[in-house]
Each structure stands twice: as C-alpha cells, then as structure tokens.
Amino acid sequence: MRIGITCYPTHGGSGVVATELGKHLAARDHEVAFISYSTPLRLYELPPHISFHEVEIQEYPLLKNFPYTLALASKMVDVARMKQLQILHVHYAIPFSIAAILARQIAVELNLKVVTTLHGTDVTLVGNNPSFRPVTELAIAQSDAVTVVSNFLKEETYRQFQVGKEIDMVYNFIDPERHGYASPPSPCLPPRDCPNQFTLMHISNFRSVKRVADVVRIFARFVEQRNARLVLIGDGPDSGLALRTAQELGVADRVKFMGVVDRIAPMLQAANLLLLPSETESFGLVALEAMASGVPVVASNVGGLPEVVEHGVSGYLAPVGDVEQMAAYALKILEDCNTCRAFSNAARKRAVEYFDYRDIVPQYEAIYERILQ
C-alpha cells in the first residue's frame, strides 16, 4: 500500500506514533511518505520506502498568520500525485483531518482515503473548547475510518461528539528490543545498577497537564527517605516552574535537565522509576516506553493510564496531586532489591506482551485495506 502520515513533527506522544508506524510499515514493504512542517523526531534516517515532504509556509502581508491548513492541503495533494497515494493517515483532528479531506476532493482522481487517529487532546480540549466542535465533528464525519488510542478515548470521543461511525481502538504500542536489556545505556547517564544512588525519571513536553511540579514535589519526599536524583527529559513551558519547585525544596542540586532527547531508550536504562503525575494521559506513551525497559511507573489514575499500568503489579496510580500517596508508592517499590526486581520484570513482561508493535500494526493494516476494498 501506499500511505501517507501526517503528525506533529515535535516530542509528543503523537508524533512518536506517528513516526514509528511509518517505519514499521516501510519495514513491511509498504510505501510511506511523510507530510509535515519539518523532520519527525524520530525520523532519524530516511530508510528504503520512506520519504519525508516539507511542508513550506509563505509569507503574504493580507495575512496575519498564513492558514497552515491550506499549505498542508496543497502539499498533501502534490505528494499524493506525485507518490500516486492510496492513504492519508492523519494524526490529530485539527488541522490535519480537514487538511486531508481537502486533499481528498481535489485530487478526486486518485479516490484518495483519510484515516485519523485521536490522540487525545485533540478530543479532551476540542470537547472544551465549542468554537472548534463543528470542524471537529466534521473531521470524523467525513474520515473514511477514524481510530483512538485507548478505550477511554473511545468513550470520551462518543461523548463529547455526535459520532454516527464506528470508532476502532488501536493501542499504542513499543519495539521490544529496542527497549531489551541488551540496549546500551546513554554515556551521559550511569545506569540503573548504581548501588548508592536512585534515579528516577519524568519524560514529557513539559506543559501544564504534565505537573511537572508535582513530579519536583514527589522526589523531594522521595529524598527524606533514600539517596536519590531526578532526571527531567523534554522541555516547554513548565521547565523554569520545575526549576523553582526544586529550589523553593532544596532539592535542585540533586535535579538534572536533559533537554529534549531524541532516543529514549538509551536514557530509560539509566531510571529505577518513571513518575507521570498527568492531569489526564489519553493512554500514556511514556509509560509504555519506560515499562518496556523494565522501569516501573507511578502515576495518575486518569484517562487510559489504567489501561497500560496494572496497579500494585507493574506500578501503582494514585488520584491527580496526590502528592504524598505517590511518594509513598515510589518508597515502595524501591524499599529492598527483591520488590523493585519484581516490579521490573513485571512492567518489561506487560508491556511486551500486550503492547508489541508485531500485533498491533497488523490492526492498522487491516484497517486499510478495509477502506480500501
């Protein structure tokens, strides 16, 4: 098949999808050319059968800021002419769904089929915000097939839309030998066997929803109990709040800021523990990522968390800012080498049975060709 993505290009869950879905489909000899306003993160090569497209934004003095979904559309119609397209695959509902089947009328001649994949917040925040409603509605309207992450984004999709399709729910998913225990560890972090010293983790775009001075305010109680640091990966608005919570608790010294990081993997070899203190995780790829490299996680039980994170077995949840209730559960796991063993074989174990990308890609292709027939 031919298929082209469309993602947002920056770290994010979506984009991370986005990108390894291409990849593992050209590694199935389908052809996959990527759409977007710069290199995916993870793009990191262009391996045989993948081909990336930029999409060039022009200046034009009527317009204060130049309609990205227009620029998008056009390109999505000279890629697919010129890739003789089958498939956009789009990841997120606004501006790509209605990018897509803008593209899809114009070039009427290749009876080109969208597909959109919800994240998330392009359903949890369009659903608050009713200027955005219609177009989003119309998104999944008129999407020849329209997936979801989790089931808790499939119900929160029913009830926040007027949705007459069937939605079909598609787990992310993970590359277990990319996150084996053979994976080198980063240079710039020792890893996890340090005897002396705990580290634990937190990985996001560092936005508001993320609390990522909550995750400061865990490993400051963390810290009265056991010798430990945090490592924070990723970067945004927050990252001077996470900086000001450690100094206002004494515990800046002890916290260290990676930056954005484009191999995760790498870094996750280094953390005992991974911290997702989220107001809301549509499924929680981080966790994912973290538990397939054997690290456990404690985080919110929110959104579709539970459904990745098995309570008390691969990690524990606790309610949004339960600050101490999550320092209690990291104390926890890691109290003796024999529990935090347990832990870690137990979030390697979930992940790679439940989460492996050899079964979940298929779904997408079937998927596919379902539209397709």
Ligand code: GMT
Second form
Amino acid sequence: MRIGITCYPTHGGSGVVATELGKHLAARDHEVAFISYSTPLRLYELPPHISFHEVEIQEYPLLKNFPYTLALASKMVDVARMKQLQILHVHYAIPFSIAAILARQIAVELNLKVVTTLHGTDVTLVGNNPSFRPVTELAIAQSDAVTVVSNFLKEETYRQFQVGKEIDMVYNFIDPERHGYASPPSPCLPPRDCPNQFTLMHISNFRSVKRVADVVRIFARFVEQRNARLVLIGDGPDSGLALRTAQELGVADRVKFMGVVDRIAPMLQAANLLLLPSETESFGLVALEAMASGVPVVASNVGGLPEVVEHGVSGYLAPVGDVEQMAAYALKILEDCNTCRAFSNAARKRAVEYFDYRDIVPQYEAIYERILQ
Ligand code: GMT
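Having looked at the form predicted on its own, could you now put up the form predicted in complex with the named molecule?
Full assembly next; the chain just shown is listed first.
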C-alpha cells in the first residue's frame, strides 16, 4: 500500500508512534511518505520505501499567523499525486485530520482514504475545549477510519463527542529488540555508571499534565530511606518547577537534568524504576518503553495506564497526587533484589506479550485494507 503519514515531528508519544509505525510499514514493503514541517525525530535516516516531504512555513506580511493547516493540505495533495498515495494516516484530529480531509476533497481523482489516530491530548485536553469541539467532531465523522490507543480513550471519545461510527482500538507498541530483549534485565543491579545508588527516572515533555513536582516529591520521600538519584529526561514548561521543588526539598544535588534525549532505550538501561504520576495519560508510551527495558513503573491510576501497567505485577498504580503512596510503592519494588527482579521480569514479559510491534502493526494494515475495499 502507499501511505502518507503526518504527525507532530517533535518529542512526544504521538510522533514516536507515527514514526515507528511508518518505519515498520516500510520494512513490510509499503511505500510511506512522511509529510510534516520537519523530519520526525525518530526518523534518523531514510530507509528504503520511506520519503520525507517538508511543509514549508513562510512568513507573509499580511498574515498574522501562517495558515499551516492549509499549507499542509496543499502539500498532502502534491505528495499524494506524486506518490499515488492511497491513504493519509494522520496522528491527531486537530489540525492534521482537517488538512487530510481537505486534501482528499481536492485530489478527488485519487479516491484517498483518511485514517485519524487519536492520541489523547486531542480528546482529553484540546478536543474538548468547546471552541474545538465542532472541528474535532467533523474530523472524526469524516475520517474513513478512526483509531484510538487505549480502551480508555475509546470510551472517552464516545463520551465527549457525538460519534456515529465504530472506532478501532489499536494499542501502542514497542520493538523488544531495541530494548535489549536479548540481554537479561538489569534493574535490580546497581546502575553501571553510578554504583551503590538506585536510579529513579522520569521521561516526559514536562507539561503540567505530567505533574513533575510530584516526581520530585516521590523521590524526596524515597531518598529518606534509600540512596538514590533522580534522572529527568526531556524538557518543557515545568522543568523550572522541577528544579525549584528539588531545591525546596533539599534534594537538588541528587537530581540530574538530562534535557531532550533522542534515543531513550540506552538511558532506560541505567534505570531501576520509572515514575509517571501524570494527571492523565491516554496510554503512557514511556511506561511501556520502560517496561520493555525491564524497568518497573510507579504511575498514577488514570486513563489508559491500567491497561499498560499491571498493578502489583509490573509496577504499581496510585491515585493522582498521592506521592506518599507512590513513594511507598517505589520502596516496595526496590526492597530487595528478588522483588526487584520479579517486577522487572514481569514488566518486560507484559510489554513483549501484549505490545510487540509484530502483533500491532498488522492491525493497522487490516484497517487500511478494510477501508480500501
Ligand atoms: O503527553 C505527551 O507526552 C504527548 C502526547 C502526544 O500527543 O504526543 O502523548 C499522548 O500520546 C501518546 C502516544 O499515543 C500517549 O502514550 C500519551 O499517553 C498521550 N498523552 C496524554 O494522554 C496526556
């Protein structure tokens, strides 16, 4: 099949999923054209069957804001005609779905199909902003197929919007080999570069929904009992808040700010535990990536996280904001080497059994085939 993919090319779960999906589809001999304003970050090089097409952003004196959606739609039309695309698969309803629907209307001779994957923020945070509601509803109604990344998000989409069609649920996925599945999990061992100390890790875009101050609060309680460091990966609006909280709690010297990191699998090899105390997560891709690396997760009991992390088996889930409970769970997992090893093995086992790309990518292919018939 010939598929155009549009996503946010920056760090963030939706861009990661879209890029990895495109790479796996290309490896299965589909032609994949990425269409975006810059190369998606995980598209390190262009393997066979993949092309990248840049939407140019130009400043016009008369326009206050550049109409990106329209530029994207025009580019989608050009690329669809050039590559004879059959499908435009967009990752986010606003604005990508709207651009794809417009492109389908313009390039009518191609009989393009539009697949919209909702990743969460478009439904739970942005899509339900009243001013976006009619547009999101149109995007859902006019897409040939709509997919969501968890059962939670499916229910939430039906709850928040007038949806008159069946939505497909396709979980996010990992590549077990990338996460060192061939080698035994190591989280019960002291980190290689920093012995005699546990490494707690948090990876996000530091938006308020991630509750990074809670990450630091959990860590501060943990270090009252055990020697540890906190490694923070990523950057965003609340990274300053994380630093201030660490200073206030007297643990700043134990917190390492790594900034944005492209390849997180090697970083996860040094982690003993991942903290994800978010306000909401439609799925929590980073939790899955940690589990694939054999790193247990302590997270909040919200959204799609219970579909990823099995409470008491591959990690623990606690109510949002309950930092005492989350710290207690972290101490419980890292209590001794046997417990730690059991959680680590269970985390990796679950990631591989339920979220292997070899099981998930064919589900997208089946949706493409269905709508092309
Ligand atoms: O919240 C983020 O970190 C970014 C956001 C995005 O759109 O990239 O992530 C959303 O999509 C991911 C991939 O499907 C999910 O794993 C995240 O849970 C989801 N974020 C939220 O629901 C807040």
